[in-house]
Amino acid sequence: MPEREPDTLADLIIRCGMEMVEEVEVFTATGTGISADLKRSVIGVAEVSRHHALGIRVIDRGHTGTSGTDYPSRWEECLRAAIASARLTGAQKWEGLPEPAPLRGDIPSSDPDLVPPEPALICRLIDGMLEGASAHEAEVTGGGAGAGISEVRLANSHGIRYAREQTHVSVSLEAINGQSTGYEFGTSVFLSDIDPMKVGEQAAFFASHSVDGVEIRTGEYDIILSPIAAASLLSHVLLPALSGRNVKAGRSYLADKLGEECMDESLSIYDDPFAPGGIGCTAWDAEGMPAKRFDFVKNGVLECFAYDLKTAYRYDEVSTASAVRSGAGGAPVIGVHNLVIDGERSAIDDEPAIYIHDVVGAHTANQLTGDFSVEVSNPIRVEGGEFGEPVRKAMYAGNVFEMLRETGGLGSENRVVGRMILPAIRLNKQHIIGN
C-alpha cells in the first residue's frame, strides 16, 4: 500500500517555498545497490553505492522552474535555484498540480528476496552465468551483475504524500569464440525472474553459434526479430512518436492518424504500469497522477497519445498519467511504464526465417518517417523450432510503421527489456543486404 506519511524535509521545503510561488513539488529518491563486474571470468570490481537525490519543482502564474541536488542538505540552495528557473520560463497555460487521490495499492515493484542486498547474492549471480557459459566453446570477455534497493517519495503543495519502495536486479554477459561474439542480460523487480545460467549460456551459445557464418545474398528475407531486436527498433522510433508533445509540434507520423488502423489488426500496445514483473511498475506518475493502464493501439487502430500535466493543460487534452523522471533532479517528462506489446501468438519459427538476436544503430533510425539501417548480430536461420546455420554479418533496412503494418507473428513468450514488456516478432519479406 502506498504510504503518505509526512516527509519532514519535503514540509519544510514546501512551507519556504510557498511564500515564494503558488506551487511546489519535492521528489526525494534514497537507495542502496551492490554491483561487481567482470573481467574476463573473474570479478575485476565490486561496489556499493548509495544514493540520495532530491529534485524540487515550483509554478507560479504559470512559470515552471526546476533544480536537483545529490546533497538534499543543501535544499534552500536547490529551492533557490528552481524558483530563479522559472522566472527564465515563459508562462504556460498551467491548471494546477493533483491532489491526494485514491491508489491501487497492489503493485508489484518491490522483492523481499532482495531487501537488503547482499554481497553473497551478486557471487551467485555471476557463479551461475559461468556455469552455463561453461556449455559452449566460448570465452567469457566481461559482464557483471547488481541489486539494489530504492525508495522514491513525492510531495506537493496540495498535500500528496507517496512513497514507494522499488527493488532491481541485472545480470549480464559477454562471450567470444574466434571473432564471433556472444551477449546476454536479464532485468527484473523480481529475483525469480532472473536465470544466471541461462543468461550465461546463450551468451556463450551465439559467441559459438556464430562461428563460419555463410554469405547471404541481397534480398527479401522472412525474419524473426528477437525482443531485444524488436525493442531496439521500437524504442527509437515508435514510443516518440506516441508522445502527445511530439504529436502537438507535428514531430509524430502518427499524428494524423488517430482513429485509423494504422497497424496490423493483431496488434495491441499498451501501457500497463501494474504488469507484473515490468520495472515502471507504480501506483502514481512522476506528478502524483493515478496510474492506470491504457491503450495507444487496440486491433491495429490507434486510440491515443501519451500526456503529462504540462502537455495535457496546454492543448486541451487529458493526462494519461505518463509523466516519467530520469532522475531526481530532471522536470517529469512523457514517458511509459510498462509498454506492453501484445497480440495472437503462433510458433513464429517453425518457417524458414532469418532470427535476428540485436541490431547496432537503432539510434539513427528517422524518428519522424520510421526508417532505418542497422547492422544485425548474431543472425542465424531458423526452422522447425531450430537453430540451423550461422548468417555472416548483414545489414537490415526499412521501416518501423511499415513494419507494424503486417506482421507474421508473435512468439509465445514475453521479456521485459526496459521499460517494454514484448515477445519476439516475425516479419515477412523484409530487406536484408548482404553480398
The other form holds:
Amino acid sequence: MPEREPDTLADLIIRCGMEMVEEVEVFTATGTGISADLKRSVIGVAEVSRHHALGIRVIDRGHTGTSGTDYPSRWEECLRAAIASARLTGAQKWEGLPEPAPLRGDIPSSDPDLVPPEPALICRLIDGMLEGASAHEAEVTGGGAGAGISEVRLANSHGIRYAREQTHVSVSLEAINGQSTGYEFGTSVFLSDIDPMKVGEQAAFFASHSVDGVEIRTGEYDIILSPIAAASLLSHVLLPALSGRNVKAGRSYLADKLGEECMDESLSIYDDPFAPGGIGCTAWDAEGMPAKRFDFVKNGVLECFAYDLKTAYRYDEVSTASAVRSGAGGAPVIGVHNLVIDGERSAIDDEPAIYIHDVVGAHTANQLTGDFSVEVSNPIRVEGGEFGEPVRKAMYAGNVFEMLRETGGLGSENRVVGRMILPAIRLNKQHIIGN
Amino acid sequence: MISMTAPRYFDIRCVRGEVTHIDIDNGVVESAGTSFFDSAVIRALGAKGWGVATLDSYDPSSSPEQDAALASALKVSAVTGERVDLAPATHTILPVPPLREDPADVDLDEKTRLLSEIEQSARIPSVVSTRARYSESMIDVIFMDSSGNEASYGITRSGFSVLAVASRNGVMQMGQEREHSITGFSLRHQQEMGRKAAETAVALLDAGSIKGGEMRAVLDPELAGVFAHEAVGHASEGDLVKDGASVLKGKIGEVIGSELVTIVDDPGLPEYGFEPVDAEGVSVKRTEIIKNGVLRSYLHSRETLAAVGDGDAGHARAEGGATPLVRMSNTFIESGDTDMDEIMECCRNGILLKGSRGGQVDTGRGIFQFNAEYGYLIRDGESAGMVKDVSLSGEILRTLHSIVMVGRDKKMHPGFCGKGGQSVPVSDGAPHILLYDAMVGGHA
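I would like to compare: after the form predicted alone, may I see the structure of the form predicted together with the partner chain?
To see the whole picture, the full complex is given below, headed by that same chain.
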C-alpha cells in the first residue's frame, strides 16, 4: 500500500481544527477480525469483530490536547474535546509536528494470506494445535486462534498523509495433566511464521513433563529464563526505565547511567522497527517521524533513551521516533517498536541449570528498583541440552538490573514475544526459594 | 459446519460513554481531557455454540444493522462444536447507588486544581518525583435478549492515584496511594493521600530486605483481599471449572480450608465492582464460595451454571463492548472475631505484609503469587523493622488450611482485574488474617 494517500475525514478534521489551533494531527484505524476460543478441545465461541479508532491531537502555543473515539462520526465532539483539553494542559517548548519525509518503503506489514480473515483458516490453525498436542499425555483446557486486518492512517496539518495495512495472526493453547499445566502461544504479522503444531505440542509437553515434580531446596542456582519468562520480567522493569519521560521525571533507575557499562558487556539492546518477524514493524512512528533503528545498550554500555517529540522538544533531546499509540484515548506516548536483546550466542543448556518456562506475577515487580520475587512455571532441570527432572514448585527472587549485569550467555534462537525479540538467557547463581 | 436460519437465543449489549482523565507529572498538567466510546456485543446461539459480533460504531436503533449483526454472529457460530445450553435465570435489576456528588457537575478546571493539591502534598524532603492521575468513566448500558428481557442503567466510576518517588544516595523507592469509587466525586479533602504516599516512599529508603522462605505471615485487609481474589475467586470461576482448569473442580461439599474461612463474591454490594445486573441481564446476588472452610459454590454465567451446577449465575461481566466472561465483582473474606493485638501476639515471630502491588494465579496448578507494597518484621509479637519488596506465593488448597486467625476489621479496597484480555473494576476485602507456614519471597 502506498505511504501517501488522500484521507477525506482527516482532511476535514484538519481543516476545521486549523481554524482554532496552530497544529492538528489525526490518527485513524479501521479493521476486522475473526477468532475462536476452545473449550477443552472443541470450539465453544467464535467471534467476528469490526473496530474503528479515531485519535485527534491539537497543539496551540505549546499546549497539547488529545481526544479519541471509536465512533468516527462523532469527530466534531472529539475535536472540541481535544481543543478543550489543550486549554488545560501546561504550555511546553514545542517546535512543530513533523513534515513529510522520505520513508523506507520495504517494510512488509501485511500478509495477503490473511486477507480477508476467514473462519476456515481459524479452524485449520486450531486443528493443527490439537494435532500437535496429541503427541503428549495432557488434556487441552483452552486456547484459541485469531486473525485480523487493519488499515492505519496518520495525517497532520504539515502535510503528512501516511497509511499502511496491518495483518495479525495468533494462536494459543493451554493443557493440563493432573495439576501440571502448560501454555504456549504464537503471534505474528505473517501466517507463515505460525507453527500451530509446534505450539500445541509444546503446551502439551510442558503439562506432561512437569508431572511429579520434585522439591527443590532454597539456594543459589544457575537458571535459564525462556524468552517468555525473560520478556515478562524485562517488559515490566527495563522498558519503563528506558523511557525518556521517566528518565527526565526522576523515575528511572538508569537515569544517571548514560555512557556507563551497566549491563554485561556481551549484551546489546536496540529498537529495530524493521526487524524481520517483529510485530511492531513500521516505517513511521505514531507521530509520523521516520522510524529508525537505534541502540539503547551497546556491548553493555547505556547509549540512549527513547524519546517522542514532546519529550525531546521539552528537554532539548532528539526524537528517536519512539511514539506508539497507547496513551489515554489512543494518544501517542513513548514506547518501543521491536526491542531486540542481542549478543554472543552459545549452547547455554550444556551445563546443569534450572530452566524456567514462564513466571507468575511478573507485573508485581518493583518498576523503579527492578526487585522482584515471582512464582516460576514449568521449572525443569536441564543439562547437555536435554530436559531432565521437573521441579515441583519454586519462587525466583532477584533484581532485573543486577540480572542483566551477570548474564551467563544467550541461547542461539530468537523468539518474538509481544514487542520484544529475544533468546533464552542463562543467569548464574540466582536465588531460588524452595523448601 | 452446520448452518441455521435463526438463533436458539441471542442478546445485544450496547455500551456508550465517555472517559475523562487528568495526568499531573511533577507539577505540570501533562494531559487532560475526554474520550468517547460506543460499542456493542451481539451474541447468538447457533446449533452448537456461541457466535459473537463485537462492533464499534453500532447503532442500536437501526433494525437493518441489528439484523446484519445477528446474521454475522449466527454465521460464525457454525464453526463451534460444543453444545451450549443456558440455565434459567431471574432478571431483576438493582438500583445504582446514588452519587454523593456527581463528577459531571464539577468542571475539569476544578478537578485539575484538586488533583494538583494532592500531587503537591507529596512533595516532602527526599521526594524527587511526584505524579497524580485522575480518571472518570460514565457509561450507559442497554441490554436486550431474545426472551424479551431488557435492562438499562448508567453508572459513574471515578478515582485517582498519587505516586511519590524518594531518592537518597543513589537509592530510589516509591509509595503510592489510590482511591476509586462508584458513589461520587472523590477528589475533595484528599491532600493527605499525597503526603501518605510520600512518607511511604521516604520510609522505604531505610527499609531492609528479607531472604525469603517459610514463615508466619500477617496479611493486612488489602493484601488478604487480594489473597481471596487470586487464590480462591479465580479458581471458583465456572468457566475454568467447566474446562478442567481449576483445582476446585469436583470439590463442592469438601473441606478445603480452615473453618475460620468464609469467602464471598457479591456484585450487588455498593463497592467498586458493583453491577446492578450482570452482562447477560441476569440478577446479581451474594454467592458464598467457601462457608466455614467448606467449598459451597462456584461463580457462574448461565452457560456454566447449566454445564457445571453448584453455584449462582449473575457473575458474567464484560469490559465495554467485549464478550461476557465469568468474573468476580466484590470479593471478600468475612470478618472473624479476633483482635489485631491477639493476631500479632499469636504470630510472635514472622512478617506483617501491607498493601498490594497485584497478583496472579495458575488455577489449574493451584498456585498463586502476589506482592505486598511493603512489610514489617514481627518480633516477639511486636512490629519491628520495615522491609521492602516482599511477596507471597503458595498452593491454594494448602494455604487455605494455614489460616489460623481471622480479624474483625474487614475493609474493602478498589482495583482492577484482568482476564481474557479484558480489565474490569473490582473490589477485594478482608480483615487481618494470620497464616502459618507462608511461603514469603524476598531478595536480600
